[in-house]
Amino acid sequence: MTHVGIVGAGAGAAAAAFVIDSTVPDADVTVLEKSGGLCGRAATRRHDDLTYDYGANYLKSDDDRVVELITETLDDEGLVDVTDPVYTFEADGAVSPGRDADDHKWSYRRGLTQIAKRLFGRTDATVHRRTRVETVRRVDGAGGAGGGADEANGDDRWELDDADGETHGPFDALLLNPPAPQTAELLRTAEWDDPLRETLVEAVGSVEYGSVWTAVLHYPFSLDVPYYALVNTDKEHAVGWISREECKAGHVPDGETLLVVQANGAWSAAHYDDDPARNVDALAAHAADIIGDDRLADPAWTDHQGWRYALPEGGVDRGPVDSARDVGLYLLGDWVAGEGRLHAAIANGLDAGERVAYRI
């Protein structure tokens, strides 16, 4: 039996596990996820009768394989498509129509986390939540530390130590799905004596990220506006994005409003560690000003989340990433794809899964 280890349970990891399990039925897949949830930044929360996607807002239809996966391969029960358009606004707050009016904007009645849940649910993978990986180790076929000249024997494998001192593996193939800075740290401290490790650390560590600080604002009244969301096109406003969760069927009761307000990268970085209540108040005031409704400055209920590693600002040098596959190490995620979008993460996971399946 072939053993595959995956660190992180994001959308890319879920797509890779789905491909491996369906292509190589006797593969044993183990997933270690540090948090209690699935699907990474495509995150969903619930509060009373409210459901809201507070990280990635929806799945775009920019990749035919992803579209087929979501609409045909997987059960499409509960899939919702937001038909209201995305409008734009600039630094002065002036709102204009005209973006993504005809594109699909998918979520689920139960939220975007359904993507990973449904993908993992179609596999026999074992998913360990709240399991933080602290050490990556390359071992030879006899169970000792491997690397360097030992790689030539083809029997070297991977082991993982978690924060509770438990060892997982050995694995014939290892997939790393965390954001680039966290992946770089795992590689930097890896017990793996090979020049490729240092090359990988340099390449992965050079991927820069933008932070996003998000406020979730609930109101006991509905808004009469013609759009689902507003996006800041000149990137000069403190707010980068505002969306209305009530445009997703099943997320918000009739007659109510739930806004997801995401600050831009500069504002998020500057205020990331500030008092959350002050940040929420500031973003609510901005939302009221942009939408043109003073009532929005005083939400009835709020939530918030900071995403330190939200959006990769570029791709990774593919040379070292491709070379790592020769030793059964695969890096995946939107930062490998070079585009900080949910569909890109899923597509990259499908690619990684196919490569692992071919190898084993």
Ligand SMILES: Cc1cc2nc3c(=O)[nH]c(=O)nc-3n(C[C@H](O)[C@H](O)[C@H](O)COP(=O)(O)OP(=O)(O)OC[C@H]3O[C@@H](n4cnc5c(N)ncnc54)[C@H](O)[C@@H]3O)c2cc1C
Second form
Amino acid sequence: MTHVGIVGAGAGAAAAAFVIDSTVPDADVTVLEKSGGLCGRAATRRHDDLTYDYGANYLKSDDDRVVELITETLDDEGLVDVTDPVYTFEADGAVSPGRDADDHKWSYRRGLTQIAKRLFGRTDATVHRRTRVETVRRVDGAGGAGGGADEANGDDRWELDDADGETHGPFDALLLNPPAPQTAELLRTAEWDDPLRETLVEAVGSVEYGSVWTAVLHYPFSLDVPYYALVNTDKEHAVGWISREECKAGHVPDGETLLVVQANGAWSAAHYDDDPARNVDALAAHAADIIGDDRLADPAWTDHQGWRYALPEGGVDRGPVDSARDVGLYLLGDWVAGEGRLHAAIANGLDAGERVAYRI
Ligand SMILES: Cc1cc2nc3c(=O)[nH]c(=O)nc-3n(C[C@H](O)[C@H](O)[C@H](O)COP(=O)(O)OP(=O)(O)OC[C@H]3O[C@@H](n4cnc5c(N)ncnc54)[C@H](O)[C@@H]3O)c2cc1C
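Output block for the form predicted together with the ligand, input the form predicted alone:
The next block holds the full complex; its first chain is the one shown before.
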């Protein structure tokens, strides 16, 4: 039996696990995820009757394979298409109708995390949550430290140690899904004596990320505006994005409002470690100003989240990433796709899953 290890349970990893499991049903897939949830930055929370996507806000229909996966392969019950338009605003806060693209903007009644839940749910993969991987190790067939690509032999495999000191593996193929800085750290500390490791650390470690600070604001009244969301097009405003979760069926009771306000990169970096209550107040005041409704400065209930590694600012040098496959090491996620988008992460996971399935 072939053993496959996956670090991280983001949407990319879920897509890869789904392909491996359906193509090679007797492969044994183990997933180690540091958080308590699935789907990584496509994150959903619930509070009383509220459901909200506070990381990625929607999945776009920009990739044909992903569209087929979501609308045909997976159960589309509870899939929500947000049809209200996205308007734009500029540095001075002036709002105007945007160009309305024909793309679908999907979530689920139960939130975007359904993507990973449904994908993993169709597999026999064992998913360990609250399991942070701290050490990656290359071992040879005899259990010692393994060699490099030029001396790779069929017996070399991968092991993982988690933060509780437990060892997982050995795995014939290892998939790493964390954002590039976290993957680079795992590779930097890996017990793997191979020049390729250093080349990979350099390539992966040079992918820059922008941070995003998110405020979630709830109000016991509805808003009479014609848009689902507002996006800042000149990137000069402290706020980059405001969306209304009530435009997603099943997320917000009638007569209420739930805003997700994403600060822009510069504001998020400058205020990342500030008092969260002050950040929420500041973003609520901005939302009131942009939407033009003073009541929005005083939400009834709030939530917040800082995303240090929110969005990759570019892609990784593919050379070392491609070479790593020769030793059964697969890197995957939005930063490998070169686009900080959910559909790109899923498409990249499908690719990685196909490559692993082909190899085994
Ligand atoms: C605020 C915000 C808004 C966004 N808005 C949109 C949007 O509207 N539309 C869109 O298409 N995209 C959006 N995105 C981008 C989208 O969320 C990502 O592109 C996509 O979710 C990335 O998926 P992934 O599988 O590559 O990685 P991730 O989702 O980052 O998954 C990686 C997983 O690895 C885990 N992990 C990390 N280190 C370890 C470790 N040592 N051990 C075990 N597990 C580990 C993490 O906990 C995580 O679950 C947004 C992102 C953010 C942060």
